[in-house]
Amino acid sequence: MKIAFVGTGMIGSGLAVNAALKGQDVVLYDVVDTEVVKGTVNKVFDILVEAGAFDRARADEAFANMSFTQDLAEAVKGADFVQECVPEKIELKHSTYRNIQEICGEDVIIASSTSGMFPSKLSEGALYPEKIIVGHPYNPSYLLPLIEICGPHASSETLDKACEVYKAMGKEPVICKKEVTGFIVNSLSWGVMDDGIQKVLDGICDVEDVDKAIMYGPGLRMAITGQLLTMSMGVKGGFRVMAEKYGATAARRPEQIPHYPEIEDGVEAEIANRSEVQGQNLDDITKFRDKAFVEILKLQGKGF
């Protein structure tokens, strides 16, 4: 499979790594200096190797198995797939989009890494609209997996073959399907952070212990089973039981708990579609999260 990344910040770059160490067929584009993207690339490839992520030897062979330009045309003929990583200038991002679509026609998809514009506003005046999506990973792009897409006006086998891509190159896709300001993820840690803020001016803590708060116990939760599964794996039975078990101290509105079918239903599907690593019964997923804490636990100088 051959991706092209078209601009090659830390962002680009640290995608395009990713994919190289799995073996994909990647080129590089950007108007600056070759040898200057060369330098990005291998400060992603130092981090990583630095953080015992891999050995040299594996980073040099993936290094060596990119490819690196100055010729849009050269990096996105015969792509199954661009990544579109240019600073977030509308006019910039239009003009490119109609380059790579002239070039390719209607076969390649196009995702943007942007965080903030929407797939509507980035399609406007496209050839071909509906193969542009948001692909908005979440930095350090090189390191976590996440990759939201965002593409209500895309067809499902355009979505699906973003899904397949993104996997190929070890991330984890998520579907934000509709255009809402930060998309999913910014707006869940805005959401924390400007509570976390709000504690602080009400005078109920200070930062320090905010960021404690969130370390040491939820976020640590949270790495391993996410929010809602976490909170159904609070009581026996989840959802399903959890306001008449806790009664007002279950939420903020612990009344309505038990209206939402949607949720019952995709706590039980998230487990099911879990990796056996990650345990797919609430027996083994508790045991994977044990083990997971106590090793986060050990390098924050926490352990036992």
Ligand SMILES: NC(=O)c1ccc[n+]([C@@H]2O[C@H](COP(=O)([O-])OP(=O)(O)OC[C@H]3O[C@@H](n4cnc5c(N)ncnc54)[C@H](O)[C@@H]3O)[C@@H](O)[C@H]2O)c1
Second form
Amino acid sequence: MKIAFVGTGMIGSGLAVNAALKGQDVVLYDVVDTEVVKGTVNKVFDILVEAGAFDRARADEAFANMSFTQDLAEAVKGADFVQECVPEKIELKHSTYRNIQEICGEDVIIASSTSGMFPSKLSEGALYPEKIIVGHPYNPSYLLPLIEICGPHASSETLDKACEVYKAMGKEPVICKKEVTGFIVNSLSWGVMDDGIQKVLDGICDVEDVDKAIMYGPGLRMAITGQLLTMSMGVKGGFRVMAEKYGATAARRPEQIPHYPEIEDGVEAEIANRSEVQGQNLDDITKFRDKAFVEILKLQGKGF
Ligand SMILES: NC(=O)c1ccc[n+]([C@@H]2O[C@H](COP(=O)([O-])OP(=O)(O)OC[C@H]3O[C@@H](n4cnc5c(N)ncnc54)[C@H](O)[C@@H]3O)[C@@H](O)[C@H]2O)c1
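Next up, the form predicted together with the named molecule in place of the form predicted alone?
Let us now look at the entire complex, which starts with that chain.
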């Protein structure tokens, strides 16, 4: 699969390295000299080799899958997918899409790495607006698998294709069905940040204790089973019995007692969709979780 990365700073280089490691045909385009781009890419490979992700031979092999150009047409012609990673300026994004769509026509999907712009804004005035979506990575993009796809105006074929491309790059796509500030995960993490700041300002705890409370508690759980599955696992019977068992306070939204059918069904779907390695029933998931905790605790210097 040919994937073009347009803009190759921190985000573009990281994602391009991921794609190349999975054997994709990767082209990097930037306005800066290709030697500078190669330097940025090599820094990412150095970080990953030093962190023990793989050896130098694998890095060299992946680097050989990458080509570098300052010619946009050469980069995007025949591409299956374009990941746009230029600076967060709307005029620049618009002109970049126009140039790409004039070269490629309507066939290519363009996914923007933007953290803060909605697809409806990005696609304003475009030749093929329905082919412009958001594919938002999470920093450090070369390590974290998450990509948030947002494209409420795009067809289901476009969204499916985007998921397929990201999976082929080794990423984990999730779909944000509506245009909301912070998409899914920044708004979740801002909620934790805002509450953490407030707890310090209110004299409830120190900064370090906010962070420790997350690192040695819910952060570990969230890494293995997210938040909704984690909460469901905490009660025998999960969300289906939570309200009856713990009442309005535990359910947090008294007006929705006794049930959250979407959450109950969603947790069951999540369990069924997990990989066999991670477990597809509660017993197996719990065993996997406990093993994972032991490994993370060892890394944190908290082994037994
Ligand atoms: N940095 C983050 O933590 C982060 C996280 C998620 C998403 N994002 C988003 O990713 C995008 C890129 O951010 P970044 O941090 O990699 O920026 P960056 O400044 O590190 O890289 C931008 C790159 O785009 C290049 N560029 C500038 N004009 C160009 C043009 N006309 N055509 C092609 N390339 C051009 C620059 O030379 C540079 O290499 C932004 O939309 C940002 O919001 C950033």
